[in-house]
Each structure stands twice: as structure tokens, then as C-alpha cells.
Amino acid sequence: MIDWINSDDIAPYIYMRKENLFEMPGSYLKDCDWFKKKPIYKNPLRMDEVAFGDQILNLETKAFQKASLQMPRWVFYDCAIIPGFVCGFAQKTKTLSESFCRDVGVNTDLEWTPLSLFIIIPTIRQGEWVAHNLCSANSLVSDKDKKYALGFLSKAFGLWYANVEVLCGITQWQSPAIRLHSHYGPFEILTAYTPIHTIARTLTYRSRLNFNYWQSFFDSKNAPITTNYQYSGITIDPKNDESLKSLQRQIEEEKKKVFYLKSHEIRTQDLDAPLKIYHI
């Protein structure tokens, strides 16, 4: 496992109203033993905890401002805090390096500073959640201040803690984030081209969580994935709108088959490289 996750100066945090707290966190993925520390709890409905929320939003804004996808404050409250689950990892502020504080813009009055953010929201469909937001300080700081797999483990912690069985999510085809998102379970394509989104070249996915996929993120050779994929005969070009539209039409018209991507291929290929589409 990763060394930093065992540091006394780092812990998972939960930023969640009390009414939404879980009675038996971590009871669905029982094979996962990665998260043994008691999380830091912050109540976003208390005025004294607003400064911690401000730091979360500062991190999120800086992470997404280049793509113009930063989250408005009201969306954070209305769409994440009230219905959903906000979490991540935090570090004792006094232990942060000067360069980290400068690059991220840290409030040094806080005891703990959030290093990452993951938001999930329950859907109407029983047991299914949607991943609303994921970011980490790794995208903002120098190599010496990065923490390996911080984003991946932040998402894993949230999914584990909230007992998520099925996850839907949204990412962009040529984004490095797709390499992370595809390692939580079989990666089903719900949309290949999504013009209702701000960015039409958006991929909507669904995964039934499988801990074998989590392990394979760190050791693809010794943690085999047993999913029986079969090549569909379709190969798409992720940088070509017409290719994505063609797959989208087939998704809309196909009545029986479901389309998947292989996480190993996404991780090992260039982000612009053609991708094979599979059935199970």
C-alpha cells in the first residue's frame, strides 16, 4: 500500500450533514482493508466549519478553472452537501511544505487542510450513485509535494465508506482522469458522445464495484481481472467526433448488448490512441 496513507499527519475526512451519515460504513466491500483510520468529521451546516469548506472549494476551483468546469458555491451546497456525500483526505496544516501552501493557497489558521475532494450523490435507482466531482492537490503542486494515487484513493475511500454498489460517472475521452475512473469495476459506456453536456466529447460510464479492479490499479500483473470481455468489432477514435457519434448511435440502437472499455488498455495506451469496444 502507499506510505503516505499511514502517516499520523494525514487522515480521511467527511464533510457531510449529520442526517446523511452512514450507520455501517465500509460494509459492502468487505475485502477492502485499506482504510483503517477514523475519519475527521466536519459538519457543513455549522458556521464554524465553513472555513474548511472554503478550502475545499479553493482546491476544486484551482483544479478545474483551466477547463472552465469549476463548481459554483451554490452547486456545492445544493447538489453535493444536502443530498450527497463529500469526502477526501486532509493533512495537518502545520506539516505542509511552504511550496504546497503557496501553490494551493492554504488557510494556515486551519488545523487540517483538505488535499482532495470526492463527491457522490445517490440516484433514484436503488444502490446506484453518481460521481459528481473528484480532484486533488496533485494537479496543482510540484512533484516533491505530490502524493501517489491521491485521487484514486480518495475516490476509493468514498465508495468504500458509503457502501456504493453501482457507480455512474462522467469524464472526457482524452482526459488523464479516464485512466483512474476505469479501475473501480467493469467500465460500461452509457454515452460515448454527450451534446447535452458542456463538453460534447464526454463519456458517461457505469461500474459495478469490484475490489479486484482496485488492486489492479497498483499491480495489474498480480491482481488479474476475470471479466470475460469479447471484442465487439468496434474500434473508436477518442479524438474524432464522428467516431464517437457512430458509437453513440449504436448504444442507442442496441437492445441486448452492452458496451465496455478495458481498463488495462486505457492505462497503457496513449490518450489519443484508438480504443477497442467490448461486450461481456
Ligand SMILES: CC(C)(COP(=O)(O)OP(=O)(O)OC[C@H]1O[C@@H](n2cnc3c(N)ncnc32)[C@H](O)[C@@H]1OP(=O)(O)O)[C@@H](O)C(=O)NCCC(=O)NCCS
Second form
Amino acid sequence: MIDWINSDDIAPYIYMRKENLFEMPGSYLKDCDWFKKKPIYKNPLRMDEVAFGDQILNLETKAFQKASLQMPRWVFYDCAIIPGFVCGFAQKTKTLSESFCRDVGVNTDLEWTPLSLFIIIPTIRQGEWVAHNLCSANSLVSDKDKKYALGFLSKAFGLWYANVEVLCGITQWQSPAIRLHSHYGPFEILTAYTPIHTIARTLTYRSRLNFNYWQSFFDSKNAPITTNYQYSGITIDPKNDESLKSLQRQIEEEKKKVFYLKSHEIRTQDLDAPLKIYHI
Ligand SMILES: CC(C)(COP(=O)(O)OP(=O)(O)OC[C@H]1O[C@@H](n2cnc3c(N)ncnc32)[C@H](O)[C@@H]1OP(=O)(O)O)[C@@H](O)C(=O)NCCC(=O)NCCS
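Let's compare: the form predicted alone is above, so bring in the form predicted together with this ligand.
After this comes the whole thing, all chains and molecules, with the earlier chain placed first.
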């Protein structure tokens, strides 16, 4: 699938308190055979592991700087480490290139350096989780240091490992991240305009996970069959508040109908292009 994932110098990591560890990881999406390596385990409640956590935060701070959405240190602890699951991919520090170390700001004393971060938190609803954070070093380094699908596979690993069935998430219209988020299952819109968020032009989504969608990230010719998607008659302009508010009003009013976006359209269109809204 992707070469770097098989490298002996790269492995998934888990940064999670011991009491939260899963008894049977990977038991929900049984078709997924992508993650064969034993993850590196780091315990965030141990003082000696703090340097690894510092590197995660360093990556996160830099990745979200442009959007001014960096996570305060206490949010990482109170809202991620204590209730949820923190993971990603890590690489043996001595095998990182000089340019990667410079661009990311790597601590060369550590054996392993986090390359990405994915955080999920369980919700009150059975089997439903919230994606709280996703970032990848690809957003900080030059093309020669990028690992294709690092962000996508970091999220996939976390969802697979934690046996997530249904995932909610929060992203911004026109963000490149929307191209990844829409490839884990049918992409339902929970909110199209969200003034309670720091950024009102925020999209809240929900997906029931479906491995066919995951595979289609790499092979769009085998995109999941979407003939059951019916065009709702609504097309939104993701850069226009009035258009997003109008869809939001319909979401609030429509009690039975659920609105979806098509992953293939999001992936292949410009990020600011109009998007058709569907029912299933
Ligand atoms: C969003 C983010 C996690 C994506 O991770 P990544 O490792 O760069 O992306 P991947 O390699 O997994 O996926 C590549 C795909 O994502 C999309 N993509 C990634 N970066 C993109 C960009 N800058 N512009 C447009 N599309 C982009 C493309 O669809 C691409 O695949 P394709 O070219 O075959 O279509 C990463 O860019 C990041 O950390 N951004 C800053 C933090 C952030 O915004 N996080 C998301 C919060 S909701």
C-alpha cells in the first residue's frame, strides 16, 4: 500500500494512560489488515515520558499555528490524555533527515520522534467517539521529507485500534483536512455553520465507519457505491456564510432527513468549489 509504513524505523505509537488501554484492539473493523506492527507504548502519567509528550505538543503547536487553533497544554492533559486516546506514527530519531529535524524542531535526545498526532475522546453515546485532533509533520516539512497518507493513516490507525464504530468530528470548510475526514464512512453533516465554535465556518460531521471508504482513499476507481445518494437540490458555497447558514437552517428544521457530502467530490474538486448535498 504505502512503503514507509513497513519500514523498521517507523511504528504506530500509543500515548495513553494504562487504565484506558483496550482489551481487544482492532476487533471492530476486522477487514482492515493495514496495521500489523505492535505499537510503541508511552505512558503519559510517567514523568520520564514527558519529553515524548513535549514533542507531540511541539508538532501540534506548529501544525495549528496558521489557523491559530493550537491546543493549550492543559487541554492536551484534561481533555485528551485523561479521558481519551492519543496516538500517531513515530520514527527512530536517528533515521530522520537533517531538514526534517530542523523544520519540525526535533529533540535529538529521544529514541523515537512523533510524526503525527490523532486524538479521540468517547462521547456519552455508545460506540460514538469524537475526533479531537489530527495533525501530521507533512504540513511542516518539504516535499522530500513528506510521507504520503501520514495524516490519513494516523487517523485510520486510531479508529481501528480503538474499535470505533461511529465518529463525530469538527473541521473547517475549505480545510485540506476535509479530504481525509470524508474517507472513513458516509459523511453526514451535523452542523454546517457553527457560531458557538471559535470559527463559525466550522463543519461538524459524523460517520459510521466503513472500510470500503478507507480503501477508496488510495483507489478512487473503487469508490464505495453511492447510487443510494440522492441529490437534495442543495448546493453550498463553502466560502459563503449565507450559503452555510441556509443549509444549517435546513438541518435544524429537517427532523427526518439527514444531509451528506460525497467523499469523491470533496477529494477531486477545489477546496473552495461549490459542493452538492445529498440524502441517503
Ligand atoms: C490536514 C493534515 C492532517 C493532512 O495530513 P497529511 O499527512 O498532510 O495528508 P495525507 O498525506 O494523509 O493525505 C494527503 C491527501 O490529503 C489532501 N491534502 C493534504 N494536504 C493538502 C493541502 N495542503 N491542500 C490540498 N489537499 C491536501 C489531499 O487530498 C491529499 O491526497 P491526494 O493528493 O492524493 O488527493 C495536515 O496537513 C495537517 O497537520 N494540517 C495542519 C493541522 C490541521 O489542519 N489539522 C486538521 C484539523 S481538522
